[in-house]
Amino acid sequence: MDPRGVSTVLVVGAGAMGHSIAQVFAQAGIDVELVDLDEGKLSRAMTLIQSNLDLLAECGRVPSAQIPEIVARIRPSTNLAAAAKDTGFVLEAVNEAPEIKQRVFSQLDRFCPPDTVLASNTSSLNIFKIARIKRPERLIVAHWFAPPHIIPLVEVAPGPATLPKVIAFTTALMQRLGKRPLVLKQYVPALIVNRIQNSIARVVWEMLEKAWATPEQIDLAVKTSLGIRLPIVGVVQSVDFTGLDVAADIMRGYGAVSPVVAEKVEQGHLGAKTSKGLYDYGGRSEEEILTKRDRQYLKMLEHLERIRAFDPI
């Protein structure tokens, strides 16, 4: 299985996402076979793409001349059997809806190759248990983020029965593509991104239901704290700023200390003060890592203020 050697792609689901990745396979010179059952989808589909390739050419990330090429290499259809039989991977993107999910997997079983990487770019559902298929080695999750075309993480996840081979050679097509993917050790409800995402978004409405602030004013609080901090420390490394020990503090008003903070703290690895925590920093005292930070910091904040991030869209 060498990913250089894949040539044609199937993407299923012409949607807000599928039609997004079949985009980025077609940058990367492969050829994509684009299936939906509605045709007035994959017309839309080729309007998009057409529209996102010259948002990216104005910005110089696609050469003008190249996007003709790009828009050939993409062959929408609604016939899935043809489509299927001379693939060798398919990236599953229909609606978010187990039985559709069931019966498109129960028709490429069928259609594919028997060596076919067969791929969902679901986070949210568990496709090892929904596909029913003869072959569940092949079965992978590949679980890309909106605008699949502008976002670089691509989430890779195993089920319990996906064989190695069929995990690196997606790990490696994704970088092919010049995707950055992050390979979970099994499939986890929601992988990384979504479950965090869903827990912030269950204390906004929590916020919002009680009136204790307006959507305007959450966003804004979320942009101009966390929208500068997280694209520099992440929400683990930012706790190795906090400290850990007050980290343990705080956890101890709320009940319960996290089993992996007490255990840093009982070693003297309190971050960035100590060289040590969640993160090593190899020995560069207190002073050099804050300046690193702050200095990331600044720029940011510089560039966010510069495109005027802060106001709403």
Ligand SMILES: NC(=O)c1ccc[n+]([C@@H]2O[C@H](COP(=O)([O-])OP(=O)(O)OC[C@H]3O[C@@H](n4cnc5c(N)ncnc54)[C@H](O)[C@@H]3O)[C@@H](O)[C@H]2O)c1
The other form holds:
Amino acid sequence: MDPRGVSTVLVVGAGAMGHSIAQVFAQAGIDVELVDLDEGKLSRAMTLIQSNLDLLAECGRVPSAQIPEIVARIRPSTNLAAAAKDTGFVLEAVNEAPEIKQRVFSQLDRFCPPDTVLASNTSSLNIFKIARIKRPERLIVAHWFAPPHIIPLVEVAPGPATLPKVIAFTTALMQRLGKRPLVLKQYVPALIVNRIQNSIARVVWEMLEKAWATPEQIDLAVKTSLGIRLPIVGVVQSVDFTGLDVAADIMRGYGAVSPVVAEKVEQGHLGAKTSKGLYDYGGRSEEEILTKRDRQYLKMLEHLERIRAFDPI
Ligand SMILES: NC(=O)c1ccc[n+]([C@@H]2O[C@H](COP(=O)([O-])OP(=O)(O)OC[C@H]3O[C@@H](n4cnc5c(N)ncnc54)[C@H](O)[C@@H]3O)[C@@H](O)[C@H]2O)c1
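Just the form predicted on its own so far, so send over the form predicted together with the ligand.
The complete assembly is shown below, putting the previous chain first.
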């Protein structure tokens, strides 16, 4: 299983995700069978792919002269059986409905060669329970983010039967596309990013339902605070700057201190101020660590202000 040998892939579902995922494969020089039930979705997909590529060219990320050959690598079709018969890798991106996914995987099981890797783009449905296929060792999650032709991350998650060589192949194939695959030890519902997004969504809906803040206020609040910090320190390292002792006090106020935080506090690892917390700063002084962080924050702030990111789209 060598991802460098992949010359054709199959993308099933040409909607919001599928069209753009197909485009990414085509940009990497790989032929794509793009299958949907709906002819209208397929022609819309090809229109969107053209406009995505035009924008990438305008921003210097794709040479304009290459656009016709990239588009020509994508073959839209409604015939799954024909499109599946010679493919080594399938990315399923049909609607988030268990019965639809189950039907598609049964068809793929019948139509694809026996060792074709079958990847699903879902994060919230447990595809390992839904898909009924004869060889579950070739089933994996490869979860992309919208818009796939821009966002680098692909979360890769194996099921209980997925073979290590299937994980390695999928990861290397995503790297060949220029993506940043992140391999989880095992599938957990919603994976990493949607778990975080879901917990944000819960409190956002509550604030809107109770009219505590307007949509514009919530977004401006997030953009002018977390929006500057998150790209630099993420959500975990951020706590090293709060201080784990302070974080423990805050958690105590809400009812319970996470054992992860309690253990660090007990060991005296309080974050940047002790040069060790959830991250290890290798003995650097607090001043050195803060200066490095703040230099990045200032660059981020300047960039966001320059592109007027605090205004709504
Ligand atoms: N939209 C997002 O931001 C996002 C992000 C990450 C993952 N996902 C996941 O990706 C998957 C696709 O999401 P989407 O937003 O692209 O959905 P979408 O509704 O835009 O597209 C789904 C497409 O699948 C097609 N389809 C349905 N049944 C089919 C079949 N049997 N054979 C072929 N095509 C079929 C539909 O006609 C439609 O064009 C879902 O599992 C979703 O949860 C979505």
